[in-house]
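The data below hold one chain only, encoded as structure tokens and taken in the form predicted alone.
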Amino acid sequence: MHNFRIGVVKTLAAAVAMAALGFGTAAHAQQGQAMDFAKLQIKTTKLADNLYVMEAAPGVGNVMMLTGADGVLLIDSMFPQLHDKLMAAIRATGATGPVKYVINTHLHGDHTAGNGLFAKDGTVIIAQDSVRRRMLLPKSELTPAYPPENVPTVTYNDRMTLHFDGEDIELIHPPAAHTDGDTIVYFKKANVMHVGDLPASFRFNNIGVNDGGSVDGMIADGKLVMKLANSQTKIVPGHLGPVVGFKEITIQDTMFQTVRDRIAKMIKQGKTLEQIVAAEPTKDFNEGRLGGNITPARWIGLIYTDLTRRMKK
């Protein structure tokens, strides 16, 4: 028996549910342990004179800043007890303006938790109409809305831009994928892109399947990503990195299909969850993938739960 079956059908279906939140409530790192922020360090890589990037662990959402004579623009936040680490590592770029927008790359709590710190100080929170939309309503009694001063102020449908900075700031919205409020923000000048948490980075990426995600969705918006991006794009992912290319991308995409036609198969042949996850539909792509935080269980079941729902319309 492999290391990752041990113990799971106990856990599963709270694995699988705390996956679907999204982190929305409660900080988690590595295979969903409690996160000790009082040890996270952030570190910083320059992608251009005047963009960087902000890493803090595997389970906090990746920042972007630009920086110039109109202030500090953020993609994503953060978590609040980050906050003042985040603003440290911000000045000590040289940024000395204020932070006049933090845009966020969808509603997930790993990169929207900090928003309130932010607008406390007068930023102005940007993201898609659905992430609003999703903020102001409670997932359930035990799950209730985002904070008010974490909901996002100015909303767009399908496109933004923003001059700021000197830069062309162009905001897209895929179809839904990681979750129906998704954000790519491109960078046009630079030629640099955030894409969020769409399948970017080498690992098993969150599905927000109580959030209008879907695997199909994620497939969908991997190959997206790679249209709008050209080969000298520098291509900056929710989580890890701080850049991957399109090798990676492409990595994700195979896996993603693989794996999602696997357990389909396995759905139509009427096995159960803990059956298809003792099947270990994902071990030939686990090496390199262990680091993030979803398990290849936890990745399983979220794909399971898409595809049941929609199999059963």
Given for the second form:
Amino acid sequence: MHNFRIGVVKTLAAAVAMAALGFGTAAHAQQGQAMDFAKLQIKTTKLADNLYVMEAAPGVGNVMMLTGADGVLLIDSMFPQLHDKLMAAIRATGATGPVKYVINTHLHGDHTAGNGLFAKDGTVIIAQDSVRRRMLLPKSELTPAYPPENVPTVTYNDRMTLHFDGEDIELIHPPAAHTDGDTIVYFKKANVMHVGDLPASFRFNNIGVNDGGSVDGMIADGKLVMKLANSQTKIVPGHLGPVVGFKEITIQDTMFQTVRDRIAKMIKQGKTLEQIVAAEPTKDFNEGRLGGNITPARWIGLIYTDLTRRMKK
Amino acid sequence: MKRQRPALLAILAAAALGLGAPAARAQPLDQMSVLATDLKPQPYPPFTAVKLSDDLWQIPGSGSNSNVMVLVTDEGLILVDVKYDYQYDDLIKVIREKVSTKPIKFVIDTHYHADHSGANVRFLKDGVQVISSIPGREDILAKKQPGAPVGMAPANVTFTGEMRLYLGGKEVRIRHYGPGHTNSDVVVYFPQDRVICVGDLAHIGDLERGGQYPLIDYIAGGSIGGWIERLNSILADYKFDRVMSGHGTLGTPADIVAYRDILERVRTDVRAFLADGTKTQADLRTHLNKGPLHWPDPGFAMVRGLHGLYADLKP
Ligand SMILES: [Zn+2]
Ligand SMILES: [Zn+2]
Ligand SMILES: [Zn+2]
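The structure above corresponds to the form predicted alone; please provide the structure of the form predicted in complex with its partner chain.
All chains and molecules follow, beginning with the one already shown.
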């Protein structure tokens, strides 16, 4: 019995580590094992005259495209297996210019794995400092290897602005949340904001607990997004878009806080991870949130890992 | 914008004549008439290229235009400062003939003055990414430099804090600290060569011809206190053996210390002079010229800095 319990704990610990790795969304799919890319189709939604969102699947980061006289700017790059489809979707809008920039919202493979094929063609890959730093770390038990060709070559530490295609594109580095290298991209004139994997659409967001992210950071940055944006801003989430608003972010924020508090309370009561998962602290929030790639059990595991690490400190 | 040539002095004097009236409050001198002439195209000695290391070349200032640094990598070139618009063809020519035929990928403006950023407009047309601090862009758009050439173009990439470029296995760090010579100054560091470019935050060599009279561009947010802090930060934050200032010759960290001391002397002297609270801006002008600092009058340091120094340092 005792041995059996240890076995369960080990399995759960492995599951947590895998979830933290973003298996199923990032590392796993990066090798092309989890998704059948051949079956995926890219759906394009027009947000403004020269601004589009491209979506492929819940496990593929949403790409935004700005096009105009200076060329094409992308936010995130999907996967190399989707490169040709993404380029076809870009050209289908009538955009003819070269892809001059890819801005990464953070390091995870579902947002950066496609970088290399763009960089090869001369595209400048931009991200916050930590994205590059973490992608160059040696592969470990908790973090995957990132191919060197996907590593950003222009980095910033605080804020950066691009003036491109007549638009002012602000890159804002918020306090650590999903990771410690997150970038919020704001298209000022169009009033459109890509928030990467910060809380936005209805889902159980991955939290990069091994990449400097935390549940408290997610809660804080959800609120920050609503300060940086305004009620008219079209907010593009990293997954499950194409567009949300303050209403969705507020509801996600409440969900994050409620579930965090429930899990924290159970940890203080001495409950184990499997007992907490069995207590289903997300149950009343599951409806409408199961379309993402992180299951409630994985999500609970991420929050558990984050909170217990912090309590040990 | 650092140098002044004797040929200009007559114009400068004429422009300054109408400004002799003592003012109770700090008043900018009439710079438009003083500086417009200097920024017009003028003849200049041919450009040369000086090799600093396997991958770094200096295109020295030639006349009133700035020093340029070129980083050569397998994937292309990065330029720090680009001189005037009208010197673009000669700059490209010397780079192509003496340095490299690789494509130019990035231009970095150390600050907004036209002798450093004037040719941005040409590089942007070539599709080059031009990088500056946010004030470096705003000051050009707001035409903060009197008499600056028409048609100047600001950077298309701006930042706060620090940016890093990684090209062909080389790294470049670009930092904006805050007000100094202007509000837009950035320093550019090449870690593999331990070389730093500080723009007009220092003037190395040639001190007798202007380096000892720091041009504090108060109109564009310059500040003597900020400038001293900037140089202390550079000394604390970077390991470097060689430094290139916006004008003058290459130097070492000792030259940054020496320039910081020049600024300290100015601040100490002006503070002491204004300490009793009775002095006017005109009194300070006379003192700067006739006192221990011997600032030329007229001169760029006086024209751009007098009113700001007075407002900044009076008790
Ligand atoms: Zn994602
Ligand atoms: Zn992510
Ligand atoms: Zn200058």
